[in-house]
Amino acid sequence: MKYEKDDSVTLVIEDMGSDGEGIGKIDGFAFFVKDALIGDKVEAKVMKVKKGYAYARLMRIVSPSPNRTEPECPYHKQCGGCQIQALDYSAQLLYKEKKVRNNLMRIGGFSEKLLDSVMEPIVGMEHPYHYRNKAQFPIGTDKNGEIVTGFYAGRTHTIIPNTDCVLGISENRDILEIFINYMKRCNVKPYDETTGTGLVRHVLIRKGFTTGEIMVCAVINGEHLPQEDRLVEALRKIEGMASISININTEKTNVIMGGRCRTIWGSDTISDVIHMRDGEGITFAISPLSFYQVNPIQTERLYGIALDYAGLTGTETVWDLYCGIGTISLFMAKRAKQVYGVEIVEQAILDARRNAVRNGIDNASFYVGKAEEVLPGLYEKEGIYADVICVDPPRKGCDSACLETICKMMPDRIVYVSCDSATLARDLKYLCANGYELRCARAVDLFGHTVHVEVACCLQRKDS
């Protein structure tokens, strides 16, 4: 049967692709189906048809999944934070693990049968609600013209307004209100797209939560806040308020965050510490421009099954690449013998450098640059070796290059930490072609109620 635009089709969601969507058939013809969950029976209006597939909006939901739950935030339809909220987190975990585990098999061509070997369990949260440390509000108007902010609809621009997200901090909801009290007051106008005039763009906010401080920092188009001690003056009431600052963004983008800061109040930075799991903590100084995970009862455990595959005794010299502020390197070097750390942001490397300054820890090296360019330069002009090599890339994975220079310097092991499971999967593929075999890999929630899932490899060297 050949489908329209307008068509109404009635589908038991048998699957969920990989943004979440549910996926029905049929007579073998896929719909994708957003809000739609395995176990529901649904009807659907065809919106999009392409060849061998069909996009679908939900119109009703006739039987519901056994999966379905009542979602804790009115607005997850809307914004596009939230993906699978709606489904009982138990399935949420499965479906992640399921995710990890088709994109190994489909893209890097490991068997099934290997997988049942080396793939433990998923980690799961104990609370699967406000865990994340850090948030960016975008500010803008309503259609009458009225200072909002929230969070962007799925793909758009459009602002949902909610000042109280489920998976953020509590204190999210006063400063926000300090803030659009205060933009009203001194008439500070919100930064506007299309024309790229007014002032405010976004509001970010972090803490940490293990010290309990906070951070506030207004990206702005422009240099100054008009009156921002009045501003000042109300944040600094908020219990852990510890640093109040300015970004600049002046340029016409959708980037969030310019490259300069400056503080008005308090710390340049706050502190947060990550224990590790004989409980010794390690302390991390976090500036605005700082890469540090957003969930930090979470990122333990990452890293801790990270630092167990490294299979560090004390004798071995590691490679961190994409290293951040330090948070994986200074871990590895409470049980290496030296570890070199290279991340392309320069201020990332210098927040490293004083992490491990601050820690008492002096067997820890970092280099400003690209994984790609300073690896080979290191080990083929000054001969330095790895036994142990952890890379945490971007969601885009490895640079070949980099991936090319691993395979040359021919570490005994490989920690792979990833936030795709499918770029993951791609450079996994590449280094079991050359030399190396997966040995353990296990997946962890960070990011309950929505789509995406960390995951953490270990490869053997063949030959070792």
Given for the second form:
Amino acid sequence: MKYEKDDSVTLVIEDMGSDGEGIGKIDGFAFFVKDALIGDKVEAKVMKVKKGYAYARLMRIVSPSPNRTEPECPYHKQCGGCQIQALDYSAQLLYKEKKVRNNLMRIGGFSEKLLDSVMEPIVGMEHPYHYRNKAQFPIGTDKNGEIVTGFYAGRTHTIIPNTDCVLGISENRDILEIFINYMKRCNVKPYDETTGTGLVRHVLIRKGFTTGEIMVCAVINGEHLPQEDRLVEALRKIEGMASISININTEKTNVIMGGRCRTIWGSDTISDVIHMRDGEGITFAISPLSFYQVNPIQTERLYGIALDYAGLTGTETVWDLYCGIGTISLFMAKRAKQVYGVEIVEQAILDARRNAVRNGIDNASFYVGKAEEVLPGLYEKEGIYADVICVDPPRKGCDSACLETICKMMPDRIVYVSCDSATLARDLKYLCANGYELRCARAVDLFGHTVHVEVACCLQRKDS
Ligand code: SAH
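Let's see the other form, the form predicted in complex with ligand SAH, since the form predicted on its own is already up.
What follows is the whole complex; the chain from before opens it.
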């Protein structure tokens, strides 16, 4: 049968795609339906027909999935940040586990049998709400010219006012209210993306969950906030406020942060503590520009698994690529002879060095630069060596020059921590074609209600 736009179809949703969209089939022809969940029977309207599949819009749920639940957030459909909030949490975990497994099979070429033996059960969260320690709120105006903040409606730049995101901390609301009141009183204009005029673009809020310290950073299209003392006066009353800064971003871009920050009150950084499994804590200073995992409770578990996978005994030399502020590096330094970290953001490396000193760790050193340039460069020039290499790249995965050098260095073990199982699968395929075998893999849910999931993997050199 041939389908056309506006046709109405009734479907049983049998699967969910990597962006959380429901997938149902009629005689082998697949329909992708946003907001439809596995187990739903739905009526949908065909929007766009492609070869062999079509996109359809959810019109009515004929009978709901047994895993459908009432989402906590009234905006979850518009926002698009929580793609699967309507799915109960245990079903979310199954979905994520399957997503990782499918990618490892389809993209990585790993057999079902191997995955059955290497994949450990996903580590879920006990409390999958209010887990995020960081949020970046866009500031703009509504139809009536009033200043608003909230979130962008899915794939648009229209701001839906909501400062009470169910994933975020309760302090967000008060901080944003203070900020907007200050803007109104001091006549500070929000940035306008179309004209490139106006001042305030985003407000970044971050909290150290173990220390209670809070950071507020205003991203502005200029060098100064007018009457900034009035803003500081109001914000410092928030319990835990430790750092207030501005970030300068005068580019016409949708990249949120610019390259320069200036502290206007308090400390340049906030600190947080991440515990090792034996209870020992490592303290980290975090700058506005540095990467720091958004879910500190699950992060402890993730790093604990990465440390297990590294199998350290105290004699090893470890390279930690994409090291950020040195989180994994310093965990590993506690159990290794020497750790070297590599990271592209200079400020993060300054934080990493300070973090080492602060924790009395003297067997970790750090390099600024791209992993795919620093590692090959040092290998060619100095013939550097590693027993264990850990990588924790951004979503796009590792650059091929980086993977090539890793294989030339022939470490016994590679620990791969990934936030995108598709690029992970691609990179594992390369590593397994070049001397390594996949020994363990475990997904950890750091991002409840979204389609994202972290995975830690352990690879062993075949002839070692
Ligand atoms: N391991 C750290 C950071 C992981 S996030 C942690 O768990 O906290 C990935 C990091 O890679 C970010 O800090 C980012 O700035 C950095 N990065 C991105 N591209 C890079 C590249 N080509 N080379 C080195 N680091 C890079």
